[in-house]
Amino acid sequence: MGRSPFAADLIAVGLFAAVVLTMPVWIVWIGGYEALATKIVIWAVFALGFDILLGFTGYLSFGHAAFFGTAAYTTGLCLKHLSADILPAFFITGGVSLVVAFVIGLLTLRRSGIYFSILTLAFAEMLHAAALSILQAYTGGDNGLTMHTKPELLGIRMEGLNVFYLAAIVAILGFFAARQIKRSPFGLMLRAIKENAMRLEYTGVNVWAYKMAAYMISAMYASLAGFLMVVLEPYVATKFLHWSTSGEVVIMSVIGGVNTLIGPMIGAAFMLYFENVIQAFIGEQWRLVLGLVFVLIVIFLPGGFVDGFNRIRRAVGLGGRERHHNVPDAPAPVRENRGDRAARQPGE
């Protein structure tokens, strides 16, 4: 008998666990550092969240820099003006954001496609304009908010490692929560609403409430990270609420792989040391050599890293047949009896 669905989840996540948890002391081997870690570890939050919108029902969002921006002020401002202890701006920053998604969420998902794309893309830009023109007294206009304080979490300094495990313990619970979304009957839904939604309304569907709450929930993935961004530096750019935030986030989920869960945050790792580390060595022409790396893997790797991995197992016999990226997987009993039809013979 093979393994149950949960026990593989546990697995998987124990697995991420250890990477992500060492990865403070490997990272150094590869030429990164210890703040670097931590920054990946706050953005593959950021793309998972991501991936559980457009991974689950293929809405794109071009305006995912809308939450993490909205959350980095909102703590950003807690922590100057209310208390250095982020758990009051945990909270804050979380009701915040859960309205901001709900607004926005009903207003750009009575439409589909590139129209949904361009609203959420537009309200993100307006959310930017705003923090720039009519709201600087409190964002800090173009110069952004900077805070004196040094957050601390029930009196202990929110700074080096601390900061990094936080976010792990951050990121390990939202893929195991993602990971368990995934194999729910939401996320089944959610699934087949990609495939289809048309046809699950004509079934009495509630097709809307299950988008909004993806919606949401992808929002309040984007908002934690936008939270822990501003606890590892004191600072808020007005880049966090420009669409070029909003850009990175999709390319890392197209280099890692949309609906993989994994994908983008290997994704998000990707192009942070990119970044940070191979800039070193080929210096300004980086952004030139990852665009080109994007190219290849759109036209010859449509499925990502991810794929490209998976390609390999099935090469050296140690993977199944290739899935199609755009088809939910079929429940275990479904895939059971169709590997049980398919070992007959014509004759049985």
The other form holds:
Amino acid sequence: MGRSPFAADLIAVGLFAAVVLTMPVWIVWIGGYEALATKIVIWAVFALGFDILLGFTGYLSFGHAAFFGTAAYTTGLCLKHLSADILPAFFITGGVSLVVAFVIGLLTLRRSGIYFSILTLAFAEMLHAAALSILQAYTGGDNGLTMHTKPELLGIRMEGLNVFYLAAIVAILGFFAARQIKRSPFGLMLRAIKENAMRLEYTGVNVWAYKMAAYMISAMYASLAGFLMVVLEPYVATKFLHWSTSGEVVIMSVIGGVNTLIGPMIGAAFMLYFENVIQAFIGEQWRLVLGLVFVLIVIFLPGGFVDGFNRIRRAVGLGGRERHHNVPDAPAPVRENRGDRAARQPGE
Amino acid sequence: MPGKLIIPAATRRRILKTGTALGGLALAPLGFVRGAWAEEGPLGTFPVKGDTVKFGFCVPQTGAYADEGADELRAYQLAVKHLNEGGGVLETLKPSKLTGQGVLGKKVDYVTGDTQTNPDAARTAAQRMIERDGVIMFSGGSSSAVAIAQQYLAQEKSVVFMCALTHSNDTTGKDRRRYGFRHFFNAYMSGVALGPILAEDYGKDRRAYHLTADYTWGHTQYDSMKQATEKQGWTTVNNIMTPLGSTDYSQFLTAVLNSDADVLVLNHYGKDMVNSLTQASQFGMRDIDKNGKKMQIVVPLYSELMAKGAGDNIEGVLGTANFNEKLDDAGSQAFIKTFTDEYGFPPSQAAHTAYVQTLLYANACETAGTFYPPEVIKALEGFECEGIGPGKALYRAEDHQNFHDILVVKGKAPSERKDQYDLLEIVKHVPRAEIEYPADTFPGELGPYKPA
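Given the form predicted on its own, state the structure of the form predicted together with its partner chain.
Every component of the complex follows; first up is the chain already shown.
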């Protein structure tokens, strides 16, 4: 393609912005409603950040609820006790999340693979248990953190569409930043970690620092989502810290398509749409149906929705991209060496 | 502050009403409607557009309380049917303005949602109903944590929430909200009703061990039961908080067996109670002696659905209930009969409270002559009626708690049962006067009628 990468980014982000900003309009056509649109965008931010860690470095964190939940509680406590303005809450939440991410990262990033997943899960569960026990006086325990506050931003009441546009702007900027990261030398390093961390280490690169940076960026996306969640609804549920929240974001990423940035966001939209709109049609058995959908996607479409979309494009001869299991844009000779199917089909 | 804001509005309204009433008898009904519209701007999901009005029913379809949720939903559907077509408790409720032809001339329709026994999911479901479906009122349970979270949402959105199955003192205590109403009784009443009977049946020198579901309801029920039993001379040995939705209680039950307690109090509900009671029986707790006395199990909040789940283990177990299908007053009978005709089995107390709440809300709309939430709330506050259960029921204005007679019940032995639904016997009918308490027993604030 003749376009410069930056122009491609602008087009992609522009398209994304167009879809997101008009969401309150089109979601109503398909049986949704405004607050659902806001929730979808918030979860999209969460899933997007998750893909920076999972998609780029291949580190599967099973404890991202720790950041989502901690941010939500911090924001909630700030709004409840400090000020109804969301700006102080924003900065305090940012600070707290950085510290939490750094500490958990410090302790978990020494391991990789399943050990890393289990460690992150353990930390998230510890925070969840703490919120329900020793911190119950502050978190409200199982009741969740309830408050009478009506959040505002510089005097503007944050409700309805105001929250939506705030979340949408965060999502669009977040998407733009993620694409920049993906294309940058830093992003290349992250993908090199996924390919072979040990080899990278031997070339003298401080792998740990890169992993830590990716982990913290990802955690900040999760925190932003947690923050927005409380701005949308001044209420914090203990579920925000629960492992099922971590699990949900993993599932969203997988059904959307890991390492595609847009995929996990589509996954988030699908999950929330299913849980809130389709659920009402199915009734009691909706979880069963949702489980079935996951199974079908993982078996027949391991690359998620994005892979499905590309398969359709290829089928109709538009030349969609093949699914890359590892380094996404490795040069052709590398792919040839590895025996990628894409490289073996020059005629395509 | 709120008081200052409200009084002039009320006065203005009264003048307006008086004026319209003087306007002429023939035009009076029309005048009321117009007068109402002139003052009442859009608020929450008001005004109701079109010729149907929608209610939202948010019940647990999954999770520890799913059985209760399913029964609530059946009751809601029956309530809607009766509101539209007449019948059931509409014929016994007094005073009543219900016509059996919808509410305020509009046909009643409903939407449903799954709370998943989880406050966050419940709020999401309720929000969908409010924003997309424009429900004028939503109702549901169970789990007090869910009810409280929804009550706050109700206040935020200015849409009335009629609590169904929620037994925590907090719901109408520290977390009471102007837009939330509860017909169901609470843990405090259970304690007051159950205390004397426990002392009578089991003696005054018992040592109790509590296992408690770890959330608002469990906490307040433990407090209330501790207070009520200690008043009778009992000693509280210990309490363990168990996570909501636990399936294995053996570690907690072992601790109970190893202690010197001779009574086990299960502050559990739904599937939690079915599991903990069944496992306690498997541990032999129904047949052993402690401190020279037979060990006893108490389940302060009892329901037919739990009794069914726990099977023969309920024999002789005491507890309290809001309603029982053997009640013979006209109101209860009207409900029990129509419910049984419709579904083929008798209703649970969850169904009863869900049904009654829907009717009471609809009646308040008719009484107020409008769906405008502040007026409907005022119509419910202090509303006293009969014909929905035994005796008279009062919605106390100060905390939105309904006061009515409650029951102490006991599990029946398999040999005494007439059919598969005949599980509980009524030990005592506790009159309303005995369980009433001052509104400031639990400090809390209702909040404003209208958002500032």
